[in-house]
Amino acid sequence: MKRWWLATALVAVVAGATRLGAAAIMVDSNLGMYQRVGGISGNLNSIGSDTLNNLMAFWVEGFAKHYPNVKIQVEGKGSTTAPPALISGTSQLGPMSRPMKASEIDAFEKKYGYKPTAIGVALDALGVYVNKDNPIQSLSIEQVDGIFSSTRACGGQNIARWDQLGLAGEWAQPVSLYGRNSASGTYGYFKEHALCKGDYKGTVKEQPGSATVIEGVTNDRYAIGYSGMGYLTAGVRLVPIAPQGSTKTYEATADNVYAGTYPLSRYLYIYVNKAPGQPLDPLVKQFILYVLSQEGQEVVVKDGFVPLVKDIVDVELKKLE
């Protein structure tokens, strides 16, 4: 599985200005801290990611301090609401947990004669929960096909009871499914690599909000979902997952996002309305470089979240100029 995100410069910064893993996760100390400007007001709206919707207010409390009299509005239903409204204009921002389709780009670019700008903010690994009392150590990715997809296009078996993982005694139980609704990007993006394009199972118990399969799992013994790995609470467990064709197994932590070789590892994105050639409105370019400072990535760690490093911050910013 493609690992796009990846640069030889990122593999040497993580050697050295982050060691990250079991251990807390640190900020890039290379990062620049946020500097506030005059002339700055104004309300700004943001429609989209439930994922990052903790996040955006998190930055948006911190953005207050600095700009007091600035308004921002966060309203998060799912990564399908952004491009509308970003093409509408009633939003400004449009946070995604997934690239934008093909076609989303296409309508945006009718309107506008351009294609939206989409701004990398943080990273992230979609993790496979259990309740803390579930004893299953590990799962392949076909395992996790064959638990939640009932096309299992990644080749593996039909998987509908936790003995037929192992679990005997008390586990030798049905397995009951959690996810997201179809307007989440977390729903889309599990799809694609988890369940390599197919089909959901009709079982699957759809939840409106990353927090809610969370506490679905948390509440139902034998249950197991994904979301975010920022939302992972006392009540649930990652579980280490191998990748399609693999026996070794990753867990989902800040190093084996870096590396690539967490499976389900993924970038969050604002995306925004910016013109080529053109500045981008200087509410929007203030936010934005709030987040990729120091202080804004200070907050990705505070989610539960990861962290970008200056190499990929300095590739972003370049989207603004």
Given for the second form:
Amino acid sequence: MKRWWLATALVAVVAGATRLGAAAIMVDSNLGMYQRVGGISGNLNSIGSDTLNNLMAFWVEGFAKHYPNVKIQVEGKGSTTAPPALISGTSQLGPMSRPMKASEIDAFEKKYGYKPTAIGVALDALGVYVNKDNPIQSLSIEQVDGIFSSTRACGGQNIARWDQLGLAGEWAQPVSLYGRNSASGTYGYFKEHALCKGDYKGTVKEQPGSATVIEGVTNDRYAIGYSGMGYLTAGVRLVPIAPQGSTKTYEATADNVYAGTYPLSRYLYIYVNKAPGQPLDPLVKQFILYVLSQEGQEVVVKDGFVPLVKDIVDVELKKLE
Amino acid sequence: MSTTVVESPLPTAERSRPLGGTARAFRRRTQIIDRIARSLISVSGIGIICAVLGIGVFLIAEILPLFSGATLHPGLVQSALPPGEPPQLVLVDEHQEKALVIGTSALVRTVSLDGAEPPQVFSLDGLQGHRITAASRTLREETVALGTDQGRVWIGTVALRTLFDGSQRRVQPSVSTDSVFDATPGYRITRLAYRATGTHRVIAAVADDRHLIVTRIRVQRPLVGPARQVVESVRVPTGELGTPSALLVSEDGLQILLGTAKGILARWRLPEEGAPQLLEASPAVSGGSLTAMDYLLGARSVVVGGSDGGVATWSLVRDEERPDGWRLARIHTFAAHPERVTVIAPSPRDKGFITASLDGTARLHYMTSERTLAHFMAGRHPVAADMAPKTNGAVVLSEDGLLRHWHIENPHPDISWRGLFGKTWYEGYAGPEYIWQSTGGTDDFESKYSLIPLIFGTLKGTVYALLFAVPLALFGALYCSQFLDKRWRNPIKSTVELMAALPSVVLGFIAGVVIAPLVQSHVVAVLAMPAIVPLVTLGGILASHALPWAQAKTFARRNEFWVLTAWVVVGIVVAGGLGPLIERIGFQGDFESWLTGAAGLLYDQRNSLVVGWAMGFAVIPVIFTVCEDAFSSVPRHLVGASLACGASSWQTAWRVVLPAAGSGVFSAIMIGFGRAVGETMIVLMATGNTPVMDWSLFNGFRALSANIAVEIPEAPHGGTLYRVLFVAALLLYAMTSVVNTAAELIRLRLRRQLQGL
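Given the form predicted alone above, I would also like to look at the protein as it appears in the form predicted together with the partner chain.
What follows is the entire complex, opening with the chain shown before.
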């Protein structure tokens, strides 16, 4: 997804919304409510991202209110599990928190002859979390790179202690690193955008899920970790980030995501198997329509992520035809 | 002479009569059942051995494809350009149906690779009367820059796109002009490099094989007035470095890489304003010129080909002493071609590349594993080449205008024995290292598959687990069989065996979530416990010597267990209380910072101390049970004889029972070792799965077993990571097989030695 779509969204947001504040994100009221249609039944499997786990669970719950006899199973072990499941037909929905790699698209194309379809379903600001007691004001991308990376491709210095970032006194301690494992799309996205495609240090503790990263940072005073913005709890706080080469810092808020100023903003996707020139499977199509409706985007807000606006939704809906 | 007649006890009739019908049938039935049972047991036994060996054979079969090379299937050879028109550029589409060829005339020609469709021709705007003399294309981008003999540069899109007509797939060429301008008017452009970034465009051109001109086009948007293009051109003096022979612009458009006729590889920085600054110059080709150079995928490494046929890859590595913090280092060298290298074609999907030399020899290489995977013939004097977007094909254009095409099958180029078990120099690193980092979110990530950190991690976890478990289990079993009141023996044995039934995932979860923070807040107390608890227990028992009324009660066999347990609990409480005191006195109030300061070690919350404890918990029941059985089966007459000779219980246990049960103890430790090596869930949940390679007790590790569990769900079936995980499985299999077999042989030998007792 090109970043300039977010700029278009900014225009729509500024023109349309009046109550967009830091405390309450409102869903674009121009998105239609979901309309129930008849003749929808069957089962669906969703295998993929852990970041989207809660979102999928809420969406399934809301979808079941419209179609009580449809059963959807959700499994979220990491974005990298989505392409093999879509290819083998084990799943019909592939939530991913990063775009598919060319090799994954190839494997899909080898089986079906056409490329998979990516539907953007929500926006996320990938947050850098520290313990709630940590007084650090902000971090630049070069500093994040220096903390997490062994190759420091963004050009910063190696940072191993909190006093190298200006904290003093009892905070002059080594930094304890938490991250995700290699199956995670969040791991891949962070490596590409925060580490400038460099490598992680060997001392980053790999956690199986987004919530366990937060749990690790909550229990470990001198810890730092990364996870989706929807996983914020009372035991941690989000650190404002300055983009590479700039000193202006941006918080992980909806406004900054729409404006494209927060450097770690990203789309969250659901990949589906749609042959060109042929309609999408009706059950899958209704699920996606539900997700892109006002109800579905309210779920996005409820889970702590950033909802889509009408212009983006229109583009995504075209992909379903 | 009198004969003594002995009365036979049996009645005569029964003695002389042969075995009757029912008895014979019974005997035959017994023999048949015996034979059936023997063959069934033999078959089962041999079947088990075959099954275990079969696992090994299956693992090896899954691994073998890793080391196969690449296969090339030649396609058609066709004439792509009219005779007398040397080629400049070729590109092929992702389905290998068509190729686009540009020669010296300002025309783009499409060639159908299977000969099915007739060739098409498109003309390029703005190049009438010019002859194309240089071309530049960036990997995975559609933009192409062409330089002419009169110094003009043409920039535009030249691509082959896949379109769907309903469900019919077509490959369509797309040619459009973006801009045309005169970069070096009056001079012939011999080499060209082009890069467009978000903010500006850089065109580096070598004019007449002598001068290096760099042009930058920036779009300025003032607050008032229309946007305007700012073009600045600067001549970069190459001076004593030699005449320029190969040229590249970096991905961010801020650096120029130059290869010269003296074989020097030089790097310049292009600042916002002012003249380019020379950052470094290193000799890349000894005794010759640098004839070909191109970026690999990711634009972090360059492949350099020389006039001596040598092929090497150079990468930017961190060097704090340099002005910009980086330097170019030669990280891999490949076997040389017989003659000079004329063309280099990188793979758009991974770190592979094709090199071709003047005599037509062409090779397919892979950078990370330093492997040359295929040799093939590409026709005399190849000038342009391209690898297909999915890396499953290649086209080479030679000077006579002939286009050759190959399909490539290259399943696992990125693995070699050295990559798995030796140090490899990865791009961006200061030197060769052992790294395990198998995936990234993008295609240009260099997968690092060294198994050494994982083997080290497995051994570290096992050593710490056994260090904790063996003394406790061994002496516990000795106490249980030799000293404990007989009433307690069975309940205790059953309880310890129940410990073995605890699911390891629960142990790992408790260790990671509950125990690790607890240990972190009471580190000194935990470390002091092995010293304080025995001292307190011993002190307590000795102190009770002094109290006469307690003597009889304490040393009555049936109360001994309760008294000892009470004193151990007191010891733990004392250790917990003394912990903060020791910390304040011995470690200036903070153990963790003392550790960092004095020993240079970092304290990690999920460390080997916690994992060793948790894994010990899983291994102790195994060792305890086998040891206890071994001690109890020492013949009673040995123990009795020793006690009768006046030895105390301890002397008997230590000097008679323990050596006699030696083979059983050894076997128990080996079984414990095997269990600890294969333990997956505890390591997975209680460590951070960090692939570090040091023996520190205070940080984690990454074991082979936990690694397989973490990575197999996302390894694409049949891919390189999948097969590398099978190599890890084979290693575990070999470790446990070798250890168990050796243990069994030694145990049998020990038993034979002690049989005589």
